[in-house]
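In structure tokens, one chain follows: the form predicted on its own.
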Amino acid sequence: MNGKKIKVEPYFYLIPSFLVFGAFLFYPFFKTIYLSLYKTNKMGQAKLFVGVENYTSLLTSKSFYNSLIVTLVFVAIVVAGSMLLGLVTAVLCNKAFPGIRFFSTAFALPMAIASSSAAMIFKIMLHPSIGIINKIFHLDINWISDPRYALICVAILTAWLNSGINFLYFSAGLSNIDDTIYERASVDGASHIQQFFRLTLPGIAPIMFYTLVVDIIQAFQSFGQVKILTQGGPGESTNLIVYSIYRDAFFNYRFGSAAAQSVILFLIIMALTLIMFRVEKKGVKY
């Protein structure tokens, strides 16, 4: 070691941090895992090991295949729907204007909305008979409980909520932009929405990577819209796979199957980071 002396008392620091990561995400993740090889009984207690026959049971169930479906196209939705709303609102408040303040913070608020309130709020919008939505547009559909509409229904909800965050993200990165760029662009004749496609993404590219990889994760865990919204309904069209886990643990107790589903849950979502942060070295320039 050189004669050099190693420092142990640093490490002492680090000893409330482990014991918190050790006791709300290690144990869990782990147990999981343990738990999605056994048959439970209704306390989620694991009583007969059964390996990988709780995945096989889900790989060849059409329910499960519905869920998985319907997540990545909810997913899709609100990823899309969230960033460019974000995106949108970022550059609208990226000039000072009368009354900017009131509009950056009426972007900005769905961030501090609660998802179980907002969706509240939402159901009612969307009654078919005193619904503001049927009554503005003059239209007689029952949003929520029509399997075309529904999923949609709860996206948009989901990528408003999510928007409020992206606003913020955006505005952050374009206030790093030099705004002399813009100027001698527009010497050299470059159109505003030249200005657009070749200065502003380019230069907000490392926090549009970010922004999409942390949507699509909260994306998927989404739960609180679907719970009382929909429920899962009508018939499997919003079954997201949270939604799945929760109904399998928790009415249907089989805890063994629902952490079957939190696991591949788990690999999805990495196998999509780890994905993304391969495309983010060739594509995303600092």
Given for the second form:
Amino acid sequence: MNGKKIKVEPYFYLIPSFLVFGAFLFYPFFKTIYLSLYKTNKMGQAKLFVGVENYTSLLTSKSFYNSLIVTLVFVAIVVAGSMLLGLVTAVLCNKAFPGIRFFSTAFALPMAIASSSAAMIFKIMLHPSIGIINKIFHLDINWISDPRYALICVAILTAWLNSGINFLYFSAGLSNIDDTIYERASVDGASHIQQFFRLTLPGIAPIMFYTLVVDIIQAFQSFGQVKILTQGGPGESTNLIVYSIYRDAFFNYRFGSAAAQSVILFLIIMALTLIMFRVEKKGVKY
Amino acid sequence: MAEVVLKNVYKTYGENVNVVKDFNLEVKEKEFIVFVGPSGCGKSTTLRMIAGLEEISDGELYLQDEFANFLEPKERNLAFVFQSYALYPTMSVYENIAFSLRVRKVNKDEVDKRVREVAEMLGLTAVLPNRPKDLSGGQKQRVAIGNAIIRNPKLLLMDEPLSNLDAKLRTQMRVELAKIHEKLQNTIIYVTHDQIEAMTLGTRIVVMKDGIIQQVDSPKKLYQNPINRFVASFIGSPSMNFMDGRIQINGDHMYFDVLTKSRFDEKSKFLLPNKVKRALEDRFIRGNEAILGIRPEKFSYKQKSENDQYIDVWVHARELLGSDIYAYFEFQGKQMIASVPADTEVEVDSHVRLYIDLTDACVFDKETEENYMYIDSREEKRA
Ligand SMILES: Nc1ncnc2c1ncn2[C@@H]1O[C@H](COP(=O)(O)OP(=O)(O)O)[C@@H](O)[C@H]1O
Ligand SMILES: [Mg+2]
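Please move on to the form predicted together with its partner chain, as the form predicted on its own is already shown.
Starting with the chain above, the whole complex follows.
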């Protein structure tokens, strides 16, 4: 070992993970960028180099802008809903009470449910004539065929699905807060509401930030529930970008355009993440 | 007016695990009360019941003559300093100190003025913008105290506030606490397992064991007049020395015959002074068995009076502590300590004749361990 020899051994250990990453991450990533510059045939093979034409036609397409807006609304509802649901359930389960195990399991359960099976169950619950929702509230609404409600329904389902993992994160965050500071606060004269806003929220702010980032990324990528519940409809009212990509590629065989949308989606998510980390550096401190 | 009154207070966990038993105490205004006892004896539990952080299982609590069992902590108008400091990690030192005023919506200028006053008093001005995690142990301690005294509460409760500090800082903070009490003139109830802290800070000390009050008295009285063997050994450092033996009466004289391990041992029979004799004379002592208690400073290398008793012992270790030397020796199979002035020639591994002044010695019952010499000052007053 004279230090000059380049050691090869460590690189051997890296090979398996690089193989996996390469096959499932790097290769598709660069292939997507490559495809987004071409027109393709039905098999998805690049045939004609068109430069940025796929992008320019997207940016002038009304349908694409609709997808963008629908996606943003969807992400906003999902993130707000799942964070709120996760936080409320975690705060409720932070105190010991009889039956806490049952409730904790129930609140964390959405994590373990596949989005497509949850969507199937929702579809039945939201059925206009036999669905339980209409029965309970004595309504007659065609939830998923009405453009006014379809997006909200999918978003709420997704929020619930994502709330399970948030419940887990927030519970971990809450249990990290030293109980004696609440005792001190109650002697100091703080009400429960003051304690929540002055101690609890700042205490889990770092984990909330992390959850926010993950939730946003996850919400952008929702697919299964749209596919099963609404197929992007009615009209294009639930045509999220990810679903639009799927449709362009596998129904319209426009792989080039689909790839270009993927790249744009990637850029949006990356930009949002970078902005959030920039803001976090200034704001959330511990 | 009594600041705090506890009447027959119990704390019970589960079916019948009594952590605090029949606790009776009346705390007057401006007193510095110290609860002292070995860890696990229920000091914190009692303090937390006074603060309202723990439910009172049985008995009554009065704060400023008002029945307080069911008051919320914030309605009790007191402050609490926690052992772990319990600083709010997300807030600056400034906000930590200001917190109790903030939640009461005191106006900003007033808050600022008071925070700066308190910070000045505790030497925290420079660290006001810092977070608790950037502070040293001593500074955290001061922040906790600052938060507690900023409202100038009439009653201040402290649960082992100095136990996380190193020895030097502890001594320093002890002096400062005494000063703060002097300055603010509020009532303090202070919990510690350290009898030195108790002796130096308290105007009255409550000695506890297994959830039961043993004795409530001033530091001096506790030292001179312990009610039983536990108090005698707990109060005072180094601890009191104990010898098992028998009381013997021979004509006009009363002797304490130390239980010997081997028959040909050192001299082991002491003539008891008149004071002790009088206290024991009309007591029934089962089998005449008793325990003799001698404070380490009652041993001496020189004979001071002709009434002094003596023992010949083998000194096997010594410790020099500034003005005193502790000489460690074994007597009748028991480790004992003599505390003698530092100018004494104490040689290790040598035979020594130690003189004993028995005038203030204690004699304890073998079974109940109560002190026959104890004088109940309440009875004294009544008589
Ligand atoms: N929740 C509880 N359940 C059962 N026993 C408890 C509980 N909390 C405290 N104890 C017991 O109460 C006793 C007194 O505790 P504590 O007041 O903290 O003692 P100290 O402060 O004197 O060290 C301890 O023996 C402890 O084990
Ligand atoms: Mg304690």
